[in-house]
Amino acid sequence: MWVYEKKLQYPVRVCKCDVRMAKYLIEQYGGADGELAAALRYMNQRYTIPGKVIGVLNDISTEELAHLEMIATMVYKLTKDATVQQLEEAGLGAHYVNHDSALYYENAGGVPWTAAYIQAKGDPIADLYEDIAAEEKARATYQWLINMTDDVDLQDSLKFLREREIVHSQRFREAVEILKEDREYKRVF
């Protein structure tokens, strides 16, 4: 079903280890509105979607994992060289406490993913509005991102992903427009 290329969607670059900045990205992690979180939700909503519009979902899903790899190594990139005082410094002690420099499903104030992120409602306009508002919240994340550093490769990896979301919510917007126009399309028998 997908073909694994070992690289990156988009190249990761980092200017300097960035604790601070690598504690705000964990939000698009394991966030409400983060990668994770969308990657599941599209993949689990395709299930009850008509066929006509399942390859979006699926699309999408699998793109989102992909986006969810490129967080995961920025964070890398930004807390690598770091100090335990630099964590503690950046409010990651307690991170660092529980799981040392491994990444962890969280968002920025360390509140552990769930499941209740996942909005699944099996009506396929709902379901579709609601992965609309989940890429528009993802965009307006990965602007405040990019407005919180001054790291020009990282605002341009963080410029990509923000991209990203909006061709995504573009998409889902199609989706629910061929859904429409078929709910408005009248059936005679």
Contents of the next structure:
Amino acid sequence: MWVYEKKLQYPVRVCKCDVRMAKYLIEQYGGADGELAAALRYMNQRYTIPGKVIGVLNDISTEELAHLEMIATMVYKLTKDATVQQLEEAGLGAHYVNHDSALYYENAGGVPWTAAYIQAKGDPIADLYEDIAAEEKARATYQWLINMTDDVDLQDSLKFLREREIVHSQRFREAVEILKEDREYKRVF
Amino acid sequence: MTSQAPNSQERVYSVYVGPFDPCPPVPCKTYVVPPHLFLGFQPPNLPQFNLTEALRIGTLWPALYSTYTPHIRGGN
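And the form predicted in complex with its partner chain, for comparison with the form predicted on its own?
Below is the whole assembly, all chains and molecules, this chain first.
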């Protein structure tokens, strides 16, 4: 179970009315390398991974949900007061027709989220390598998102999220090292 | 392949420029190599940021801190 704390992991401030960014930020909401995909991927893989590294997947997947909330907040702030014309000009006309200003798990191109984005191979090394790749792809996505805006407040939150991807990648790499080590075998000698 | 100072978090590579490229060529491109790629298993007792600073930037350890400056191909 989880205990919910009713605050964001990191404050989200958006100072520029730039509806266009909402369309791009959605990539990290419902995209292949987004926070939802990350959270669900790790939360599912943790059942069939050696006990020593379950905690890493559990903790990181939980944090990804906190990131998902931050992205949702950014998108919501950028779209809640947008006129239909502004949405249309930002490339969100089709989104408006289907969802009004509601958030939806889709990527920046409007493609709905699919479980095909994530894998659970049951092989601990294969799964952890996928997780490392996912973190690096998310880091890159944050870089391109930071490049797409000159809103320093938004950039600040995105830089925090990018740094977290780096820490997560490091932890998954350490998880691989833990699984590579064969401590029990060494004890025999 | 050219590279910057070894401790830089950015690498540069040159790109072939064709005689008939339709757009103004970008001869050098860059990519980021964050510090965790070189850390291996994190050693104990690394120096830490103070807590306020750590909460702001997203990591407790300078060894894992990666700055990112907006960088747009063809100039900001």
